[in-house]
Structure formats: structure tokens, C-alpha cells
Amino acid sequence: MYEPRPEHKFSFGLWTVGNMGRDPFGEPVRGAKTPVELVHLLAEVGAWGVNFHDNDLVPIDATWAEREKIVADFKNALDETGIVVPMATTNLFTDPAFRDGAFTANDPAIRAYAIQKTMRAIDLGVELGATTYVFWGGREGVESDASKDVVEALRWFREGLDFLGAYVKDQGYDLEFALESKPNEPRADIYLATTGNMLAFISTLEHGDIVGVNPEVAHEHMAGLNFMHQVAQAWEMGKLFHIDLNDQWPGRYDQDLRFGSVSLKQAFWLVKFLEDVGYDRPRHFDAHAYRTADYEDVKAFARGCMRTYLMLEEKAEQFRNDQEIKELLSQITADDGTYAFWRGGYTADKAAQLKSHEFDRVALGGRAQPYERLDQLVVDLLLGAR
């Protein structure tokens, strides 16, 4: 019942299943696998798509001939397995050139190099079929506010995205941008730290029509926010272009844990929301297996991400069909139409009628809602007691 199928659109990045278990305190524990090997690994576990940073696929110092050979081999692997490339992105954070940022670096040469690198990476992504391009500004920030003018840095960021948006349109690419936020790490403070910040920033862009967001569970949980609420706002604004699924203990470093392995209840509400609204874009798992894992356990990690999503999807359907829950929701949202007169937009007559209406404030304050009962029914459902 919980086997992934292509219509689920489950994807992983080369950097996720290819993570070698390195951390700031330890060297790699798993050997490197080639992009071709990782495509076959993903096909084995039943994934639909593979995503990549430019240098996950083509080393930053590769010659053109080396690039062409790598890309040709990768295309063959995609053809052999049926795996698709729905999203691509640029690594603007690993190389020492980006130690002070990319689009927001103080050095104009670095900002220009970042735009050049991104254009080339966009070309590569489109060549391989990507229709979404994610921007994560991992180095776009500061350790000391003495080092940068925030307003100027945001102008540089906007200038870069406007240039790249125009480039995509000029090339005739079928490509949308998705901006990914994070509050901190690797910088002490990263600009545009939350999905809400990104949504506001998009409204200032010249080509905001092709720019949305890529919210990530871990990044919003690091800030102590309710991830589903961030996703819901992006969806309501028509800007949920991509999503990164993983898990995270609040207040910790970016853990990128297996989806649903920590905050199962929050994961349930997220899955329920995505399925309720009919989200039909990739469900991308931006997570890593434990450092204790070998590659067999990496496969178990990848299967676990997808399996948990599908189990929670089933629970969401059960929630929708549970008679007791439906009765409670009907009670909670009951509306006999008494106050429909002011809805549907302002008129002077509506305002006058509403101002003259007599409300029983004491009675309103005495109304209770059975939220404890409803929430326990959700817990019962998730724990298999219903």
C-alpha cells in the first residue's frame, strides 16, 4: 500500500542520498558515488525525480570536454531508469570565492561571477529537463552587521534575480524560480530568513511573475515557526512552486532528518494540507541519512521518507472520512447565515447595518469549542486507535 509511484512525484537531490556522512566534527564515513550510480540508487528505491546543484553533477573545475562526458552519461542513466530532473540549483556557498556571499557579496567581481555561474547552471538544468530553479542563499548574510549595509545588500540580491529572470525569458526557457529561506547556518544571520520574508521580497522583483518559494521544513522549524502555516500562505498567494521535506528538532542546527522522524503530528498537518489543496508539484526530500548509515541504510532512509508521506496521506484521508471528526468540524464551523449581510465586500449600507447591529458580548464570550476532543481524535488516529 505504501509503495511510491510516479504520480506521487517523490524526488531527492544528488546531495541527499549522495551525502557521505561528513559533519563539522568528522570525516566522511561513506564512499563517494557518481551521479550515475545515485540515479540508479534512486530508481531502485522507487523515486520519481533527481535534483542537483550544478557542481553535484559537474565539478566546478571540470573542462568543457569533461562536462560533456559527465552530462551525456547522466542523460543515459536518466533514460535507462526513467528518472526525471524536475529541479536544479546552483552551489553558491561551498567554494571559497563565496565566503562573503554571492549575490550580496561586497565585492562586485564576486557578484558578477555568481550571476555568470548561475546562468550556466540554469542552462544545464534546462538541458536536463528542469522546470523549477531553486535559489538558496546560504552565504547571503553576515556575522557582523558592521560588514554590510542591509538595504544595499538586498538591492544587490534584487538586481541579480531581476537579471536572471530577464535571462530566462530572453532564452525562452520554461523555467520558474523558487526562493528558499533559512534563518542561519552557515552564516550567523542569513538575509530573508523566513518564507514570509521571501514572499514579501518577491513582490519587489521585476520578474516576480515567475518567482515563488521553496519552503523547507527544517529551516522554518529552526526559527520555531509552524511550517504548515508558511506553506499555506505561499499556496494562498499562488507562490508555492516547490517544497523541501525533511524533519528537524526546533532550535538546533540544520539536521535534515528523515521526513516525519521527529515531528510526526506537524508532518501529518503538512501532508493533509498538500493533499487537500491538490498540490501537484514535486515532493522533494532534502534530507540526509544518519552518519551511522551505510548505503543499504541510505536506501532504507529514502524509502522511509516516501513511506511516511504515503502513510500520512492515508491518515489524512481517514481524517476526512471520520464521522465523529466530521460532526465536530461541522459544529465548530456552523454558520446559519445570520451575519452574511456584511460579507462580499464593502458598501456603505453594509457598514451602517453592521454598526447598528446589537451583539451579546457576554454570550459570545461564553461559547466554548471542543478543540481538546478534536485534537485527541487526531492523536488517536495517528496512533492507530481509530
Second form
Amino acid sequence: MYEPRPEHKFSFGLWTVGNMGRDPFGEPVRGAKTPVELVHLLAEVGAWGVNFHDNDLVPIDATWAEREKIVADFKNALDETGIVVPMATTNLFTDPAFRDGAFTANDPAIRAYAIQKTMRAIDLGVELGATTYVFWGGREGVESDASKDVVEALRWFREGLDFLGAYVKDQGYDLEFALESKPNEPRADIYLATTGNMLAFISTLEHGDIVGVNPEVAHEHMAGLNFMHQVAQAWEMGKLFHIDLNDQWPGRYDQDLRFGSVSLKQAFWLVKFLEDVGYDRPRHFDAHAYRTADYEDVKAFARGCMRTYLMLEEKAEQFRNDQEIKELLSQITADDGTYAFWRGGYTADKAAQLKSHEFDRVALGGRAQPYERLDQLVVDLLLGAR
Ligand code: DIG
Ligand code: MN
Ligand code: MN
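To complete the pair, please output the form predicted together with 2,5-dideoxy-2,5-imino-D-glucitol (DIG); the form predicted on its own was given just before.
Below is the entire complex, every chain and molecule, led by the chain shown above.
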């Protein structure tokens, strides 16, 4: 029961199960594992895919010969395990060069370097089979708004993404971009703070046709938002290209906790939505184990992410088949067609008819809805009481 299978498309970044437990207040607690060792660890727990930032795999100061050896060894591990690479991304946040941002750095040399680094990282990701390329602008922001003209910075961001979108098309790569938002951390304020900002930004890009979003649970929770709503709008726009699953207490620093370990109910609504609409892209767990974990507990962390997802999908199926819930939903969404006359597009006749229609507003205000009863059925279901 609840065993992950390749068709579930569960993936982890090298930086997740490879996280050594460093935090702002403490040194690493786990030894480093190589990318090859991490691929085998993921195969052992039943993952389908592995993702990486360029420098998770190839150190920033590696020679071309060293890069080739690392890539060859990594490809062997992928071949041995059957693990695939669905997504890749660029580390534009660790090196001191990016301390004032990458695409939005005031210094034009750094903006140019960020584009170069990203082109090379895109080549690496495509070479290993990635079809989605994530952009998380962890350093694209400010501590002081005196330091940067935000409109100029957004235009630099657009300039970088448009150049890179053209690069991908010029290279003939089968690759889509997925923009990942976060409201803050490490910068005091990060530009394009929520998935909604990203969706608006995509509409201004020259190559927006290959650009979507990669919403992350923790990041939208940090902004105090309903994550499933953010995902649903992206999906409805055909822009949900990838998703970062984890969990997060609201109002805290980015905790990247095990999926479902904080808010089971919000995780349930998310899983139900993704499965209801037939989301068929990677389910990426951008999370890491507690600092108290050894690598056996890291494996428990990874297994827990996937197990909880599968248990919540089972609960979603139970919701769909629950007779009492189905009856309430049909009652709530009943529509006898009386008010269909104005829909299906505007006409002057429809407007005149609707403007002259007599509504009994007081009666409308008296229409109650059984949402307490319905939501309690969900709680009963989640707690195993039905
Ligand atoms: C953090 O949430 C970011 C980075 O880990 C990475 O760039 C991206 C990939 O999912 N998520
Ligand atoms: Mn995060
Ligand atoms: Mn993420």
C-alpha cells in the first residue's frame, strides 16, 4: 500500500535528500553524498526523478574535463537505476557574485554573467534529459528600495528571460521554463513575490509561450495564501508546468518541511485538485529532512513525502465516492437553468433582460448553505471516521 511507482512521477532535487543540515545557526550535521550516491538513495526509496541546480552536480570552479567525468558518472547512475532527470535549474544565489541579484543585479557585468551561467546550465540540463527549467530568483530583490529602481529591475528580469527563451528556441531545445515565486528570504523582499505576480509577468514576456510557473507550497504559505488556489489559477491558464511540494508553518522562514507534515487539510485539497484535473507533470518534493536526521531518517523523510501524497489521493478518491458528500455537492451546485439567459456571451438584449429582471434580494439573502456539515464530512474522512 502507498508504494511509489514511476507513474506517480515523484521527484527530488539533489539538494533535498543531499541537504547536510546546515542552517543559519549551525554547521552541517550529515556528511556529503555525491550525486551518484544520491541517485542510488532515491532509487532505493522509490523515487522516479532527480533534479539539480548546475552546481549541485558540477562545482562552479570545475574544469571542462572534470565536468565531463561528473556527467558521465551521473549518466551511468541514471542508467543503472532508471531514475530520470525531469527538471534542472541554475544556482544564481549561492556564489557571492550574486549577492545583489543575478538578472536584476545593478552591476551589468553580473547580469551578463548570470545569463552566461544560465545558458551553460540549460545545456547541462538538456544533456541529461530535462524538459522543464526552473527559475527561482532567490537573490532578485532588495533590502533597501533606495538601492534599485524596481521597474528597471523588472525590465532587466524580462530582458534576461527573453534572451534565454530565444536561446532555447535557437538551440532547438525541447524545454519549457517554470518561474518559481517566493516573497522573501534570502533577500528582505524578493521581486515577483507570488505565483500571481509570475503569471502576470509571463504575459509580458516575448517567449511567454514556453514559460509557466513552478509554485511551491512553502513560498505561497509564507505569503499567507491558499496554495491550491494559486495552483488552480495557474492550471486554468495552462501555465502549471511544474510544482514544488513541501510544507510550511505560516509566518515562518522557509521551512521546506516534509510534504503534509504541517497542514494535512491543505495538502488534501492540493492533492485532490491535482488528481481531479489529471495533472501529469512531475510531483517534485522541494523539501529536506530535519537537522536531527541521519541518512536513514532522510530516507524516511523522502518515503514520507511520497506516502502522504498517495494516502491523500486515496482520501480524495473516498471523497469523490462518498454518497453523503456527493448529495450535498449536487444540492449546493443545483442549477435549473433559470438564470442561463444572460450567459454565453454579451448581447444588448441579454443586458436589457437582466437589467429589468426582478430579484427578491431579501429571499436571496435567506438562502443558507450546509458548508459546516460538508466540511465536517471532510474532517471525518481525513480522520478516518468515515
Ligand atoms: C527553492 O525553493 C528553489 C531552489 O531550490 C530551486 O531553484 C527551485 C527548484 O525547485 N526551488
Ligand atoms: Mn522553499
Ligand atoms: Mn522550490
